[in-house]
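Single chain ahead, written as structure tokens, the form predicted on its own.
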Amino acid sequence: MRALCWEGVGKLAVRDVPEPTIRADRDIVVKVRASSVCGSDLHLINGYLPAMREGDILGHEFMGEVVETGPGVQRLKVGDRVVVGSVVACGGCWYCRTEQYSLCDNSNPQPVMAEKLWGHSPAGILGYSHAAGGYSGSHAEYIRVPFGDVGAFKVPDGVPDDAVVFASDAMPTGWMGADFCDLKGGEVVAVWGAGGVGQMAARAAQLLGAERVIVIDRLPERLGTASERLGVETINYAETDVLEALREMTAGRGPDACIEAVGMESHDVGPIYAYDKAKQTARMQTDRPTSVRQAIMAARKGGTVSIVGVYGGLVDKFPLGAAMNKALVLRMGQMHAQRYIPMLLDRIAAGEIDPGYLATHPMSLEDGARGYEIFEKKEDGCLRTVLHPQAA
């Protein structure tokens, strides 16, 4: 079959490699049919997760047909058209059993990584490096996918793939974002990033009852479809001081909550910023905290920053002291996809989310390295690019 690996630091090529096959009695196998880029894969093809070896096939967001199943595996059958969690959970463990599905003991079978790096082991995660288990990714024709019954929810007709797909990650990573900040009603809430999961992170918040949401990008065509598809508020950071602009909105308040939808390639202007890129790049630290910076300042006092941008490492100048000062709420994590999932399929069959015009650039497999490209560089107003590997 062909898929879309890693060939080194920035390198993409689609090779020949062998099919999955079933190895464990509740595995499923998926033939593929859209598996959207996401901001996080830019985190392993740059090199900042050193956890990739040349070959491993990239991909998480996806959904497709059951074509096999284990003889363990009583909830699926083949030709179920399915949406599958980015993260792998056995179902069974302590953090499963509590809806804690991105911390399960079981998932992960190469623990040892993640272990030294943040003292455990969180759940593996498909397509995501040798820190996360290992496991080959969704950029291809067909995926293995461990524990199918826990992972995999059957979508419902007449949702389209390329609108379900973001029910693997976007969404629910989204919606963990504004979960997090346990809104009650009546809130202001800031965004930033306005991407795939900044986009349904907005959303997200309004469904939970935020009164005003505000999403922070520089990019005038991101900003806009924000505006336009959600009716939110929006502040270029290019043009505009964050935290200033913020101050105003609400009155010297500052928001009630704050979700960093970004992550540790974050973008700023100005000397802060190229402080932090110079470290990053001689790897005096691995991520660049500039989102979570901004969005610790903004908070107001007792208020909550929810972090659901990928973070890997270490971090300079980290304001502990206004986080502690001004009595912050901090939560953070990898997304509890089987948590979330059904209830949002259920919501797009409803029609309360659409995320359908997240999927600006669907390409083909052939084309996923010049896609990634196209998404990196945010050229042509791409909000995602889906591949299609069955497309000829």
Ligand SMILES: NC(=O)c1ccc[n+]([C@@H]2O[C@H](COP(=O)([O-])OP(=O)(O)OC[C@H]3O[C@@H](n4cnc5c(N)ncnc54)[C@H](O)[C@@H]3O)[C@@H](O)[C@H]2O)c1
Second form
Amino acid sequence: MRALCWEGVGKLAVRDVPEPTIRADRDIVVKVRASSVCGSDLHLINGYLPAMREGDILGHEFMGEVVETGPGVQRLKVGDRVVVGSVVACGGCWYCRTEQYSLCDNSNPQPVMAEKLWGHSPAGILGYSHAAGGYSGSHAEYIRVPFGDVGAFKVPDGVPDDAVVFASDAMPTGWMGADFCDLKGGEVVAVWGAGGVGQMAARAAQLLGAERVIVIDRLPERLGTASERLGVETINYAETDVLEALREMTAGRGPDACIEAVGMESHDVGPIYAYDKAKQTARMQTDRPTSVRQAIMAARKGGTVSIVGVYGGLVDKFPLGAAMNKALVLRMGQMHAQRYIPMLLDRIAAGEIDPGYLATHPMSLEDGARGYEIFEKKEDGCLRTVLHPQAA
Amino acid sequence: MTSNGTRWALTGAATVTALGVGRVVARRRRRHQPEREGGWYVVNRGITVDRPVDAVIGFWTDRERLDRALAEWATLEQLADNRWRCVARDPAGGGTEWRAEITVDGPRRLSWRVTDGPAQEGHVELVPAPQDRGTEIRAELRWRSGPVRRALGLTTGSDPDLGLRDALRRIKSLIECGQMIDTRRDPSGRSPAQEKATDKVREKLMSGGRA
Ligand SMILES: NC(=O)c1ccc[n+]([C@@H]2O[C@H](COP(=O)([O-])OP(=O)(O)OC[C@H]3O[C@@H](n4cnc5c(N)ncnc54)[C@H](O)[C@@H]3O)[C@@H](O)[C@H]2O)c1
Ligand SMILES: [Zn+2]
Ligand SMILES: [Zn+2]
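Other form of same protein, the form predicted together with the named molecule, not the form predicted on its own:
What follows is the entire complex, opening with the chain shown before.
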């Protein structure tokens, strides 16, 4: 089959690779119909997260059709149209039992690097390097999904592939970012990053009761889309002093909750510094946490900072004093896909969220490398490139 | 031996079996020197399984399930009440045979001694974990470096530790989700040579994990 593979820092190519097969009782094989790019892939492609190997198949946000099921699969059958959460979860450990799926104990068979870097290993993630389990990704005609009953969900008829695909990752991530804010109704929520994740976080905050949502980015098209589609307010950080603007917009209080949906490649920062042991082990570079710093400075006293942008290692100049003295609540994590997907599918079907507008650039798998380039450079108003491996 | 005792002994046998495999897989890894006590290396490791103690013991009731679970790594044979033979499959081909004597010391504690193979003994204890967190499996492993091991350059002896941690992780995974995830041989665009190099990386990332 054809698959989009990583070939080294910044290099992608479509190659012929063997087809996946059922390897364990609870596996399913999915014929991929739509597979989206994600901001997280950029961290991998650019070498900021360690442990990519030449030939690894990328992609973790996808949907498709079940074409094979292992004998232990009960909830799904061949022919089902499904969306699959990016995070692999076993369904049987304490973390899965308590719906903290991205912390599953049993889904990363290669936990040693994560344990060295972070003390413990979180769950494996499909198509997300050898530190996250070494799973093949979804930018391919077919993909093996372990624990199919736990990770794959039947999608409602009538919702297009290119909309429902975002229930795999961008939507649950955004939802979790807003969920972390414990909104009671009437809050002001600021969201850093107007990518797919930030947009979905903004929508989730509205649905969970925020009265005002303010989205921060530097890309006018993305900010424009957010205000048109979601009716949010926006701040362009390239033109405006964000802290000043937020203080002023909230009559001095600061936002009740700040959601960071940017991640380690946060733009407009100084040099990348070395750090010792973790870096040696991981050949990893330091994260750039500009937007996290800003979120902490902006949040009102006693407010919440919710981080869903991905960080991998150590950060410099973390304003711990601001967080401590303002008594902030800090929440963060990889998203618990399986916890949110069924609810999100209901909301898509009910028309409460329409994520389809994120799919600005549908493309064939063969054009994958170009698709990532457009996405990374945010050319042509690109929010997300969605690859179609079954298209000619 | 009560039937609960037999089941329980099977847990031990599975640990020993899994250990054999861990040892083979991990044999070239080196870490800091473990504690030594009267000529024996000693390590203690534990893991938490999200099931009540009875379920952890009960998991091994089903001999067929156990054999299926272990199939990829080893075969297990009961020779007598407390004597077991296991042949661990060596990924490099061939196998390593062990004979072990397993003694049930109490309702939640058993010990084993390898009778034919490298000098090794250990015990496992099951302790209810606090806060509805299931069962803590606590294991102690002791081994000596015999002349053969010395000749093979295994004298630093940290490998049984890695093996023990692998074994505990494997047992936890089998009980909690019925399998041990394996992503080796998943599709990729690698040439056979690149795949081989990647397997080395995988082995490093798999072997030893925290337990
Ligand atoms: N927690 C999870 O489980 C999870 C899941 C998916 C994605 N993510 C992460 O979420 C983040 C966003 O993903 P995405 O797909 O939307 O990425 P994206 O690249 O499409 O969007 C990131 C946006 O952040 C903006 N930005 C950069 N620097 C900024 C700054 N200083 N202030 C405000 N905005 C800034 C960029 O202009 C861009 O629009 C990434 O880090 C990704 O890894 C996390
Ligand atoms: Zn993602
Ligand atoms: Zn789990």
